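Only one chain is shown below, in structure tokens, and it's the form predicted alone.
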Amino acid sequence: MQSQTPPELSLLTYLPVPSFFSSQLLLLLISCINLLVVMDKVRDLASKKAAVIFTKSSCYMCYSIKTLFYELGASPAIHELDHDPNGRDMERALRGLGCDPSVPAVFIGGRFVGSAKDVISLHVDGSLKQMLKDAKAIWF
């Protein structure tokens, strides 16, 4: 039985790399580069609309945060990570940006605001609505 080369390793045959690098080190390097690319994608998606929420469809806190935004009059962009082919990578990228737990991850005006606990705190002290106004996610 012939073993198959994983697709990541097949890339290694095309890279001019000194022989002292191990394949594990190169896989780690490729993984880090992929994470940086996905982080850029998350930042790009987060900046496309005044309010953006990364969620999972089975997360009750995500549902609560979305409902809060709708009740405040905002129409946030919703990115359901469990329905996105790159969802797992995006979750890792959100953790890398400081969101723990990874969902819900809320961005207002392209800036990371936090997760459910942070958003609820902002709502209780009255600053969430002002942040949404400043970002032009709501007008009243």
The other form holds:
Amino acid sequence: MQSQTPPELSLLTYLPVPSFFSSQLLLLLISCINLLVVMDKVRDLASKKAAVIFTKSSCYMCYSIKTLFYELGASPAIHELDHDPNGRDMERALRGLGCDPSVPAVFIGGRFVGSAKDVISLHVDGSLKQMLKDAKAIWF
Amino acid sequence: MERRTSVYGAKDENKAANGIPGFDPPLPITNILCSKGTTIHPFPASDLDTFDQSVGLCLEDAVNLSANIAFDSANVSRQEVPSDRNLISNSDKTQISFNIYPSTDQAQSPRLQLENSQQTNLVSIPSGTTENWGESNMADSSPKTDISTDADTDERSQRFDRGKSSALVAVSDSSDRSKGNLDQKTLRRLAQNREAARKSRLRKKAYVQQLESSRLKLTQLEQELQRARQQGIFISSSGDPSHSMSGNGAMAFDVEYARWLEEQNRKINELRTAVNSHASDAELRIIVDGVMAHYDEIFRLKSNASKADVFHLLSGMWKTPAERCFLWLGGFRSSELLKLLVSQLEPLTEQQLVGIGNLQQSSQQAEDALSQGMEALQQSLAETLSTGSLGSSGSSGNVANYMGQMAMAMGKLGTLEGFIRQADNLRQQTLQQMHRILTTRQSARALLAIHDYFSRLRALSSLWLARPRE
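Having looked at the form predicted alone, could you now put up the form predicted together with the partner chain?
Shown next: the complete complex, the earlier chain at its head.
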């Protein structure tokens, strides 16, 4: 369980809670809500720009994927999870989406594309470029 | 095959009259016998006493020669020869005989063929005459026992033989012998044979010594190895499955790769015959799909190996030297491969050309991206290991720093596996995309071209490794 409760959930602590709820169940409930909230946040961030990549500053594969996008002429929005207060939750949310390893996580046009492996495979068969064009991340 | 025979030196007719059936002493033979050996005695044909001596020496030489030939030409039991000599050296024995092991037909050759050491037929006489021979000769030849001071036991026993035996060389065919026929050519040949025999003896001795010393060295090394293993140092060995697993990933992968290569050669040959025999598209497709699946297999193997030992893959030691020259992130560069193929795949349709061009560009871009990521990783790793070496926060702080540094560096090293995996993924995807763009027949030719290119690189490596160096 994370050491800091996210600001959104701190309000929950003021709700009257029935005494027969055990503390563990409460925590579980909170974490589920947390996850849903964070996933929403992730999706929200992902749709803000045509190309969004969630990275970590210590991850060098992320660096490679970023470089690839720059080479293609896209300017993706980069969100570094280790510099985000909700980073851990977001990482968990990304893993919940099926991204393994959790970073780099690539979204194009708001849709989840995948991790490094998927991006490279899509790039080799030309689909990546097409997706970027469709999402107006690149024009040629 | 061995025959118990007695060797007689050449005798003159006087001795022949002592009870030995008439052997016409073929002097050239004895001359041949006499001139072979470690000591050379001149052979005045008229002097019977020295004749006896020389003949005796000849006997000794003959035994030497026989010993050599016995050793060289067949695995004849060596024990018999010394024991026979012992027999002979015992003056009480009445029967003098020792084994001569002619390698081919015995006693049939007209002369001792010393020129051919492998096929030398030693002089011998039918065994029937040996029985009573010794006794009569002993009395005659006993004063001749000590002629040379050579300490060699062989020569000693043979000297004894010589003393006892009145030499009578018996040859079955002595018709073409004329007495005293020592011409230059024969002399030279005999001398050469002597030299050759001596050299081969010395070589044999040296070889045996070498074997002994390397055996000792081997046991020493094994002991060292055992000791070092117990101390936990990993030492790779080919025949020890019970040892620690740290290097086994590398070795196992090498073995698997070798096996994969063999299978690949086989499949490619199959493909080649199919292409050359203009097989139908359906057949070709099956074979091509088989080759593509086989490529998937190597990528799977590499993925497993990268988990076990990523540095072995990165080092490229599983490839030949020339291939290693082109190494990129533990394998070949797809973009380079495509560049090589385009020229060989003509004719291509417009669409195919565009497709291949795009593929080339994509793989190039992906390679660049991965290379840059690797560079960033290397730089960061270098920075991690180089900071804090001049920390002023005291010894405990330094240790904590050090540990922290190492932990960070370890984490960074762990990402290498990811890079190798993505590089292999890129290679695999490039091959598959190429297969999709091309027709079956073009794919077949492409696969053949790829394989030929790598085989030539491997052949180049072999040539390079075998090149003569000053």
